[in-house]
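One chain follows as structure tokens, the form predicted on its own.
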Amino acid sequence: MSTLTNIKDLDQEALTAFLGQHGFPSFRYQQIMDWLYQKWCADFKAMSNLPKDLQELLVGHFRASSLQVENTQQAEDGTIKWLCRLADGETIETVLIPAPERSTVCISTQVGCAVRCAFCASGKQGLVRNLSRSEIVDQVLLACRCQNKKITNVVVMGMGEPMHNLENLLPALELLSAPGVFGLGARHITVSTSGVVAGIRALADCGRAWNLAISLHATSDEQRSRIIPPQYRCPIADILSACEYFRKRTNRMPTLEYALLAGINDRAEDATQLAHLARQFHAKVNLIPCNDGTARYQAPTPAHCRQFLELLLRFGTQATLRLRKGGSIQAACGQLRQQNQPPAQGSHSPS
């Protein structure tokens, strides 16, 4: 792929100045933004209301997309996963989850992950690097092009710990939320974290109504120590304090993500303690049966998962049990990973 700068990494001032330096009026900026963010265009030469000399100028100086789709897989339930190669040869995975009334894209923020949660495949190779603003945004635009309509929800729950890349994530979310750019309502964007306290507070200070999801997965610090390595594990009390700060600054209720691990955190006493924590966090709970990311942990039976949910509901907790989607193509929670091998047999790339 080209090593040219992605045009989405330029702010309005820089791109407008570039246009002016080459003799083009400032109104061309908004036309380019419309092609990039409203028409999801990835080819400057397809921007038909731009003069040919401007098209050629853009081609010679910038890239319109950071992603080269290497492999596309689609599950029986309609979930789509892309393996995308970046300009430096690294790869990431992105997932589209379509539904009749909504479509959700799950995006990555890093190549790999430093946290290395025990049941998650993303961190098996460690952290390679952060994604740029354009590499984050381009995953959303790829999903729009694929289904030929604007996605309704963005979840920052793919590869990487989002709070370790706020430098690039926050500008990307601003672009996606801005009315004159992509224009997705802030409440349709969710940022997930393993519990990075400083990041939660920084997100709160942005003053945006983005949603916050905490990958808690345990009801005590001792239990959590079996899941998250110590160098990136914050005490639950500190996460609780940060979430309260987030709630006060944004007036948004956080979600506690809880991966059910058979024999680890799925006892009745765990449900009792989780309900207690949800009250303290002023949070709702999203139960996720553990997906096959590692042979070390397995999901409880479906009946046991429902029993756990019923206990939470009995305690008055606002809770849901997430349906598994994309498991057959390794696209479910905890299954995304960097890949350097050739595309798998039977997979296909989009036309």
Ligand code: SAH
Second form
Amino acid sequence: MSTLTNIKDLDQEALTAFLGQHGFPSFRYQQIMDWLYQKWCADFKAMSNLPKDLQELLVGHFRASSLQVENTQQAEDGTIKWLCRLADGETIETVLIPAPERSTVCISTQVGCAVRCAFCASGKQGLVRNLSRSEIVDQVLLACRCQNKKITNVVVMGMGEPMHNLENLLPALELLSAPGVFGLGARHITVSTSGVVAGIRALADCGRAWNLAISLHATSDEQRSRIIPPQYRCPIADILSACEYFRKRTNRMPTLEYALLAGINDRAEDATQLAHLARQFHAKVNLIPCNDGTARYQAPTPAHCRQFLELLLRFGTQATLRLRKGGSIQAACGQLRQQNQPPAQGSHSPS
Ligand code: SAH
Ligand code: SF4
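Now that we've seen the form predicted on its own, could you pull up the form predicted in complex with this ligand?
Full assembly next; the chain just shown is listed first.
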């Protein structure tokens, strides 16, 4: 792939100035934006209402997309997972979850992840690099192009810790939210974090009604310390006060994500504690049975997962047990990339 700048990394001022320098009127800017964000076009030569010389100028100076699909896997339930190659040769994963009334794309924000949760494939090799804003946005446009339909929901739950790349994630989310650009309502965007307190506060300060999901996975700091290494783990009490701040600023309640890990966080007393925390957070709970288990981290049996859910519901907690989407295609975060990588050197390994 070429090393040209992705056109989506230029802001309005820069692109309009570029057009002006080459003798093109500023209305061409909006035409280009429509092709990129409304028609999900990744080929300047297909932008048929642009004059040929402008198409060629753009081809010579910019890339229209940063992603090259390297591998596509589709599960029986329709979930599609792409392994995408970036311009520098790194790879990321993007997942499309289509449904009759809605379609959700799950996007990555980093190559790898520095947090290194013990059960997660994305963290195994640590952080390689942050994605640029165009690499983040291009995943959403790829999903639209593939299904020839605008996606209805974006979840920032792919590879990486979003709060460690707010510098590029926030401009990407602004592009996706802006009415004149992609135009996706804030309530259709969810950002998931392992609980990076400074990031939750920064997201709150944007004042957008984006949804926040907290990957809690445990009900005490001691229990959390067994699955999340210390370097980037924040205390639950601090996460709670950051969520309160988020609620004050945005009027949005967070969701608590809870990966069910057999023998680690799936006892009846864990459900009791979780219900208590959910009340404090004013949050609903998403239970995710651990997928792609290793010897050490396995999902409880389906019956046990349902029992855990029942307990939460009995305590009055709003909770769901997330259906396995795309289990047959390794759709958990980071798994496909891991299959295509050589073994990690000195990495944090759960097995
Ligand atoms: N880094 C962010 C967002 C990406 S991970 C975060 O941790 O929130 C998205 C979700 O998938 C998180 O809740 C994460 O803990 C969960 N996850 C990762 N690996 C998993 C696995 N093997 N089984 C179940 N859930 C997993
Ligand atoms: Fe990073 Fe999230 Fe995976 Fe933890 S679960 S290693 S924070 S991507």
